[in-house]
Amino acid sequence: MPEAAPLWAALVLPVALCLAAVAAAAFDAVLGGDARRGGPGVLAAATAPVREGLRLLAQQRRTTPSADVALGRIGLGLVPVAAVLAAAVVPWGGVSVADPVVGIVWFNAMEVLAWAAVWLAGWGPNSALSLIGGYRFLAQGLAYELPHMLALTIAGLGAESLRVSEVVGAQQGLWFVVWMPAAFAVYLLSAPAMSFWGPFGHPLGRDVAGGAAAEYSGVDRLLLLGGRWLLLVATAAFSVPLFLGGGQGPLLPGWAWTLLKTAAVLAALIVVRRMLPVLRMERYMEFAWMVLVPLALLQALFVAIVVLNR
């Protein structure tokens, strides 16, 4: 079981999430080309996420008539809050913000916050172009959440604990990800959809002139925008307790391995995204629920009878 983590790193976890937000966003945007294309260069993108979020402070608030701004800004909040408490139980190395019993579960729970948060976002405003941004998320969803919740319980049904240190525990010597495949794959596909990012972009669509975040500007539309790169950076930290050890590996501490892999992860959902479409949520869905929950239905299966035989 990790160490009780001291007061001050409830207080450091948000700031280093932020910190990994910004860094995986500037890697996007140096990954988008434009430096290829004859643009501003590579500091100039790789800085661009800081002058945008800087830009977005000193931008005025824009209203709309009847708008609920109390639900609205509520919404807002809660995206950036959702991927905190989400990542406070995740161990780096020996130490986590928060263990609980249930901390797999107590994850989940933090995504169906976010479910709420963005159509909450997508109401506030009274703007149709909004709701339906709101509305695509409960959507998308549906589509994912099915596999998702699948590929979170065979990991706690191969450690045979829904708590996080104890998932850790039981990969010494075989990490999860080497007899969870499926599971591990269909977890990485849910990452991405969680964070209504890349190809799951659909709740933030250009075709419904930026859907949730439509109506937004100035603070506002950087809760929403930052919130989705944290819930993204949370879920790609989850996955290393989950199926890649933890913070398990030679010479390096814990914690270095966590971040380690965590990069890893984020890194190659960022490329991975370069190379495919936004996805239309209903193909997704009939995916999902033909190909990826059988899937995980056989990989659930087969764990279950190795821990039977243990």
Given for the second form:
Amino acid sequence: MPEAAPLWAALVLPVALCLAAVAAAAFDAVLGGDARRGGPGVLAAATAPVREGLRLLAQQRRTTPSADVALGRIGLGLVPVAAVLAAAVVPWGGVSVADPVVGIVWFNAMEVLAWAAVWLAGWGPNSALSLIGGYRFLAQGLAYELPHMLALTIAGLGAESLRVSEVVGAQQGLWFVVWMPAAFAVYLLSAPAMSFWGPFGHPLGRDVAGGAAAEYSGVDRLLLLGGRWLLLVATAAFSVPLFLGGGQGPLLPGWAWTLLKTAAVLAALIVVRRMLPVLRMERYMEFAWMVLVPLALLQALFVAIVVLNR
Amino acid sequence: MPENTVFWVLAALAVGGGVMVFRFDSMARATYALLLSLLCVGGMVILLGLDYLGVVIVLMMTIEMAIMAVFMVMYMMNPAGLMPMSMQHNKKGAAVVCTGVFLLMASGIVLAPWPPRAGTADDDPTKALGESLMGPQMLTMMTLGFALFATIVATVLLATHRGRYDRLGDDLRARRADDPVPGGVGR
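In place of the form predicted alone, the structure of the form predicted in complex with its partner chain is requested.
The complete assembly is shown below, putting the previous chain first.
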């Protein structure tokens, strides 16, 4: 059984998550910089996210006429807050900030809060393009959320528990990724989708002039764009206890393995993102409903049969 | 004691959110006030020790309210929903009915002769709930599931603009689906 984390861990968690998000954004910027000949140097590219963040902190906030300021700001604030609350159930080698009996459902509930938050952020500024961005995420979110929820359920089914530490414990000897590869693949696909990032960036897409983020500048923009990275890091980190055996591994301590595996998953997502264009949304949505949902259901059936015969 | 404080804070927020549904002049604000109220109810269910039900209420209600906001804005009189509006449709009547039902149920809670607790709470209420749903209540759940699924299929059939005969021809033998936007599965 995992130990209860000391109280200060709750304060460390947001800081650690932010650092990881900055590192991921820096890695992404370095890859993007290399892609163009004559782009910025590696150092300049790696520090670009930090410089951009500082610039946004100093930038003036843009206001629009008859905006719903309260709802917009609730939405903006909710994106990073939901990411941190979701990350609270991720165990770091046997220690997690919180380990509720229904950890998996909690994680999903917090992701869904971020889903609603994007609509709020798009609604706030009283602007057509940002409203379109918010609506997009709501409409697409259902196609993303269902396979995602099934993938989470399958891991819980394999462990016969919704407690994250017990899911990790059930992977002693054999990681879930080995005997539920389809669930892992579905999870990896839906992780960037639930963070509306990369190939799934339609809610903030260029074709709607930035979508939900179109009217935001300064701190507001930082919260939305930074919160998106926090969500991505949290979702990538949660794949480690779900499918990759948590902190299990030889030689190194548990937290180091968790960190290594999280970094590997994040790096893989970022590298693949650089290879893929933004997917056409109706194509992916049809794929999600017609292929991913039945695939996840078949995987669930297989896991259920294995569990019943154990 | 902290449990009592949490209870009263959640209760006040839940009732306050419910009242604000009628006070706000914007569809979006009314919807999210209702969501706040329902999230507090979820928190109270967690407070009762039913973690699974509580978190599921948070999960489902967030999804439902987010989708409801879309439909409300879509069907109500100001389509963009960007201008203030009031719920003209029987605002006072709705408020009276809500207050009446609230008072009725609250007085029921206070006045009912509650029986003493029989037995002890299960160690794992989530498991107990699952066993109850999948054991004695299995027939109810199966019937409910089929009814819901049939409703979904029927609604989609009624709402769909282009069915399979439009896409694949009258004998359903077309090799490529005739879609306004090409791409996707099977092309």
